[in-house]
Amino acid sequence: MRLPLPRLPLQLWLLGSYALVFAMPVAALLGTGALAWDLVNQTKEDLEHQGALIAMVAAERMGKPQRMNEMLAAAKQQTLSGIRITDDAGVVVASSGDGVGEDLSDDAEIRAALEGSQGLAIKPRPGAVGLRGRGLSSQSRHADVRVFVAVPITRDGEVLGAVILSRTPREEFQAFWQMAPRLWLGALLAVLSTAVLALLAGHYASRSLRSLGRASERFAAGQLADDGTSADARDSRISETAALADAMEAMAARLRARLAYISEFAGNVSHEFKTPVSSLRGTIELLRDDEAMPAEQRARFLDNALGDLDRLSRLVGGLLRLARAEEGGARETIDALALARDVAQRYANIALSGENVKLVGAREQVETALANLVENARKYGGSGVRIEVFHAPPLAGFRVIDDGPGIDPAHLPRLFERFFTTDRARGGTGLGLALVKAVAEAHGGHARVESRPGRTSFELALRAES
């Protein structure tokens, strides 16, 4: 289920996310309970270090109750803590409040210290929500808990008793609150930087992506020429935008290459149909308006007639096929020297050679690519043809040789163009080498010839299994 989110420019979206991972650390103290904890531990190590010193002092001065609960007044007025001093047998015999005589001996810390030990406690508060109405600056505490210690009273390895403070921690918000005036400084210097950041990485990120968005609407216009309009995106310092960019250039140069090829195709085909269908309207017009033709003649223009329609019927079924061929095709695993050995027997006297390689590719088409090459061979070159199956990584593919006389140097550089051919008087398209081509250029690999007097040899180049 998708969220019902904004639409909002970048930088607001940049600006959000950084306010918020910049508010997790606060997020995380509060909501975990962690700085709670921290400021239990603090005033517990406080009231023991305050006890260690209280209990010294006790020490020499059991059995003097008044001067203590004066001295345990005086101590509370710059401690903030509640002291009470009990006996060995746990009764409250000095305070720095009320509570004299009162038997504590029942409470865990105070037998703990009684006991020899430091004892620790951390007791709900009584009233905390009544104090929390002062504000965050005065001395009262606003935490729920109170935090216990009792420390042991000894002399000479006797316990005479236990010194017992208590003291209420500093509430979360309250912690903040009291940090404040050192805490501002760097929060606001902390939140504008983020600001900034966020602001400024917008402004870079956005300004590519506009670009981003011009050329694609140009693109989606038609007008496919560089203009310029994503330079700026292909020189973000952000790598993928840059990618992007990267790739929708590369996108508007293979539709600029498509509209050349479109282009030049229709042209080939439109010279290409034009002859046949000249004469066939020449030989209809012809017969129509003689009706005195000789049946001789009129045989022989009716038969290049058929022919014309037979030439024709070659250029559709090539043209399918190479569009077949351009397009591709679902991608399966090809026992090269299967195939090839399935393409030798259909003709006498080919010979095969090579190793046991694996194709990745349509089979079909490349079974019809190899077909195509070895009967050019057959028809063009010598009597000794033979395919041969090879690798050379990542490529891997055929060889079709002939031992002919040769490919005119002239028209070595024209031989895989769609329409080009030597053999038009015997109805050749011009197709069969281009479909190869293509097949090749497909799959990720290429076509190529070499020839000399006695030895020609085409090349089906395709991507080996990795």
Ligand code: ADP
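Take the two forms, find the largest set of C-alpha atoms that superpose within 1.5 Å, and that set is the rigid core. Numbering follows the first chain given and starts at 1. As the structure is a computational prediction, the values presented were derived from the model and not from experiment. Compared with the form predicted in complex with this ligand:
Annotation: Cα of L53 displaced by at least 2 Å between these two forms, core superposition. Once both forms are fitted on their rigid core, the CA atom of V163 lies 2 Å or more apart between these two forms. With the core held fixed, G282 shows a CA shift below 2 Å between these two forms.
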Contents of the next structure:
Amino acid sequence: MRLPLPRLPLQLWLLGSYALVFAMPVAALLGTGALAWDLVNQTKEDLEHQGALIAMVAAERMGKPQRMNEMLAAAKQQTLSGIRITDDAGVVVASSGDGVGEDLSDDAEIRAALEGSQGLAIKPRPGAVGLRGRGLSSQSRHADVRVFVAVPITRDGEVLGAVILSRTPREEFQAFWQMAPRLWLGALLAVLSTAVLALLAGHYASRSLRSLGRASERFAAGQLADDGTSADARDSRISETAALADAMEAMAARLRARLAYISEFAGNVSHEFKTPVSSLRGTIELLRDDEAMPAEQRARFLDNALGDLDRLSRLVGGLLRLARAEEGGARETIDALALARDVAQRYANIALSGENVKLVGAREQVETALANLVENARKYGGSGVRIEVFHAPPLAGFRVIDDGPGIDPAHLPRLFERFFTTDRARGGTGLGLALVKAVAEAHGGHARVESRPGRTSFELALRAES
Ligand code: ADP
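Please supply the coordinates for the form predicted in complex with this ligand, as a counterpart to the form predicted alone shown previously.
Next comes the full complex, and the chain you just saw is listed first.
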């Protein structure tokens, strides 16, 4: 399922998500006024505890104004609250400040206390402007509130009066507001650094993505040479982007090599096919045009045509095998000594030596490559040919050694090239060693030659089974 989200630059996404993450705890802290409300609540609890204590003592001293006033004076020293005590009609009988004789029975919190339960009121402080009608949480954000707690004074279940304590949570608020500028500064710094971080991260990420986009457009336009368009992505501080850019350039390099190979291959093939095809054409035209040609000459021409056709079909067969070898093939475990024995048995007088080692590869292709080496040794080398199985971890494979005259050093570098042959006259196609090399490389190994008069050794190395 896809969320119906807009398509935006990466920077905006990052900025948005960073801001959201930042805003949530801040909103919870400030938006709900939780901090300030907590302070009001704390004040209320304090007052309740004090009220309960005073009500206990006051129950004993009800009707004894002198002793009541002593108690209030003592309590006043211990607490910052204003304390008043009313009789059961709500008239103030004692006060830590003024107001004795005042009738408070209209106040809801006092009515509640006189009915036996605890009363609570949070009122704007006298003199505070414009607070009436605002919500509690908005009031509590200011220091201009006063918390009133009224506790019933009871004796034997009878309500004798009420203790009213009041205090503004000012001290706590002051502490909070002293901290507030620092809080705001911290929040501002956090917002700024979040924004800078989001913009920077977005900038770097989108710069490298843009660079990848440019590189892909270049590949799509067939320009596979590295012109630096993906440099930003390869230098990216985001490891996945850098890896992707590297992989894309590696892919382009492979494609480049492949294209070069294909065009060279096509050139080689058409060159190789040109001679037999034009020779065939010439022969057929001659036979068509010269009806009076003597039978003997006609037979010679026909033989030549057959020879050309043979060459063409050998070339086609060799190219097919080469293409298959370059593709690789299904891997299996190969007993190297057994395979060498199978190949050696096809010819007379081939000596065999070496270790019993297992290879990993496409058996048919490895066998064809080894057979090519043995056939060359017999064709170009001396009478003594041997196959040596070797093991040089992680590689293993075969050496085909003959005691022939050796290879002209000028030919050595070109020996494994496609269509390189010194034996064209006898039908050589120059595809035998190219196939050996292709098989070796497709198997993660190599093909090498060492040659001096009297000893030529071809090595076909593949991966040994680990
Ligand atoms: P082809 O046998 O059709 O010429 P190859 O690719 O098999 O093609 O061999 C390329 C050339 O390498 C041969 O023409 C030959 O000159 C040389 N060559 C291969 N094997 C040997 C060898 N054992 N001794 C000497 N020359 C060799």
